[in-house]
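Next up is one chain by itself, shown in structure tokens, the form predicted on its own.
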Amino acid sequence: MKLVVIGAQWGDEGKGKIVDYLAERADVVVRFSGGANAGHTVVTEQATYKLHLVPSGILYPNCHVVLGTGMVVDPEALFRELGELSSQHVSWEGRVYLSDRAHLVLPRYRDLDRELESKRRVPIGTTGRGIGVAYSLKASRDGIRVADLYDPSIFSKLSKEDQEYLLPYQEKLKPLVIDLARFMYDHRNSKVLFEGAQGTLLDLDVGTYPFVSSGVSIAAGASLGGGVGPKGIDKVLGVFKAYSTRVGNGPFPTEFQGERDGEIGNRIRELGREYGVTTGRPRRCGYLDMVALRYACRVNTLDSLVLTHLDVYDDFDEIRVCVAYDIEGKKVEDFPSQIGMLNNAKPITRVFKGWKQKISHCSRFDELPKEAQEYIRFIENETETPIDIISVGYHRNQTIVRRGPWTVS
């Protein structure tokens, strides 16, 4: 079988607490989009992970994790990260493996980067990782991809301070390489769980441009960067949290005004720990999106939700969420493509009572609060996507199973 996991937000949903709980019955996790930008974080009852390359599925010792034909792999970075794996225990050498067809970040595309943000007539937000620039250049078609550093006709043309820099690394990625149509090939009959990274909203091509990430964060990416046709995926689920966040610039139509919403934005902020993995900036934090998660539902066709993040609410007295745009005095309930709607849009919303009580214990949906459940269900309906799981807790064993993912309905 096989699963797609996406961000149905703006990234940072939880996507690698959920990868990371359904890898265990995984036997390849694949990351199929992205780079070191990305950051999931994993907490076991031994440590808490901070990935970034490498897929969510390394920590079980069983199963084999791949860095997909469509991500941008910086490669002092992935060997930073494997280090740093290694100095939690986590036994990788052999079960780590690399798209001969993915593309390099090098160390210049880094001040490139920096410096193309400063001349942007509309800055976006940047993480600076040099991720733009490399899938800048794979679509002029002069970037460099892994399998170039093998073809002497190729890397004899590389500039002096790239082939320096990249000498190294041929040696040190050989044994990681691999053919990754013949490798899913090979697996064809295996479960095979493709790890998204971003979100939706930050996708190139359906999110909100040109704020977006350089690369495919919705399901078809796991066709295009996964080593897999579209008919060879079983399943599409896609996370989201009980509210909204977005980090860097962009339009956030839900996003929590001081004036009028007082301090709730700090307080999600502190009590979900809305900071970056990557770049510890403060992610902006809003009222649930459901004109923006019903976008995120059509345009990937999920067959499911994974709600993360519901134990943040425990606390309040009552819930909003989004459920319509005003904008200029028109209601919209479809997702605009044109950023000054967006940028002008103000949040239509319903209000929901709270539970107020701890739901981290619970382990089946009919042991939450009622609150809580009606909270879910309207979700459901909203959406017209069933929401499978449900995340309590940042610890794996704090998550809901209503239907199992490893099923094809």
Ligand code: GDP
Given for the second form:
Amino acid sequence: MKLVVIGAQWGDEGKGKIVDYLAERADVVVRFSGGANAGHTVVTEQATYKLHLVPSGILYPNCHVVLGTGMVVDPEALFRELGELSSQHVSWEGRVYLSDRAHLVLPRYRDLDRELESKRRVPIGTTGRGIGVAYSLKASRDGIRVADLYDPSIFSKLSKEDQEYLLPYQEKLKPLVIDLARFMYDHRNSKVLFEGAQGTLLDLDVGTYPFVSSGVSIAAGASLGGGVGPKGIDKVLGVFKAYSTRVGNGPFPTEFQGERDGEIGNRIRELGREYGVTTGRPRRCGYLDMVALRYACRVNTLDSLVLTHLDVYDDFDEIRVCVAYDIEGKKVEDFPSQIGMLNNAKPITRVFKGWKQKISHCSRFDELPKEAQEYIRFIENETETPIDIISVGYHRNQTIVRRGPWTVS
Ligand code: GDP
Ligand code: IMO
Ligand code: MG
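Got the form predicted on its own; could you also share the form predicted in complex with ligand GDP?
Time for the whole complex; same chain goes first.
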């Protein structure tokens, strides 16, 4: 069975936690897009792990993990991360693989990323990891792939500086390199999880362009950069938070505003520990946005949703959700493509009663307070998509499963 997990908002939805949870039963986890711009957190009894390039299945000793073709891989960052895993007593040797068709990120890409950013009239707020540069060079056919390290006809034509930088990685990367098409064919009967990075609204094609990343964050990315075709995928899960966050610039129609919304933004940021894993930047916070979530359900053809961070609302008297936008007096229910419209959108909200009790200990849906159940049912109705998994805390075990995803319905 092949299961895809993607972010349904602007990233940081808790994909790492959910992929780790589901990976207990997976043979393989494949990351299919992005690079070291991602930051996926997994919290276990032993430690907190922050993963940037390595897929979140790595904590299960029997799970094999793949950095897929659609990724842009900074080899320095990769070995730093693998070193950190070793120092956290995670033995990864022999079960981390890298697609020979993935592209490499060089230090000069990072420099150029920052330079371009400093020259933009309206900066995107990139992570400075060279991601946009790597994908641009890939599209203009000037990139360097993992396979090129071992192809003298290509390698010898690189600049002297690039050759010198890359030379040590020929040997270091060698044991990891695979042909992903062959690998996936050999694993055609295995349980494979495809781990998305970033989120639907940061996707290059369907996100809030140009305030997006440069990879394919939507479910389709699994079949572009994951080594299988669309028919090879059985189920797609979209992860979303009980509220919204965004790091970096760009439109955010439901962002909390001091004057209008008071202290709620700061409260959520502290309760939800909303600071970037990769850059440490405070995340912008806002109401759950049903206009955006409905859009995410549609562009990813989601089979089901995974709701995270529900516990962050434990102490709130009321919970507000955006059900539509008011744009210059007009009610808008479909996610607009125009940045100007998104910037002018005012959230039309609906209020729900808070549950005013702790829920992190709940292990079944019917143990949740009725107000929380009502909130969940409302989202399901609005999106016409079932919420199969509910996360009520950052710990691996604080997860409620209503319908196990490893079966095809
Ligand atoms: P990802 O990029 O989608 O993997 O998400 P991040 O790891 O960047 O950010 C999610 C943050 O929320 C991490 O600090 C997680 O440990 C934490 N987290 C995940 N699920 C929950 C949840 O249900 N409740 C709370 N309170 N925190 C969560
Ligand atoms: P995960 O996988 C949240 C944002 C950056 C910036 C924009 C472009 O942890 O959910 P880039 O460096 O990719 O060119 O930056 O995208 N961004 C993310 N925001 N979560 C992420 O990944 C992100 N990866 C990139 O903040 O606004
Ligand atoms: Mg993250």
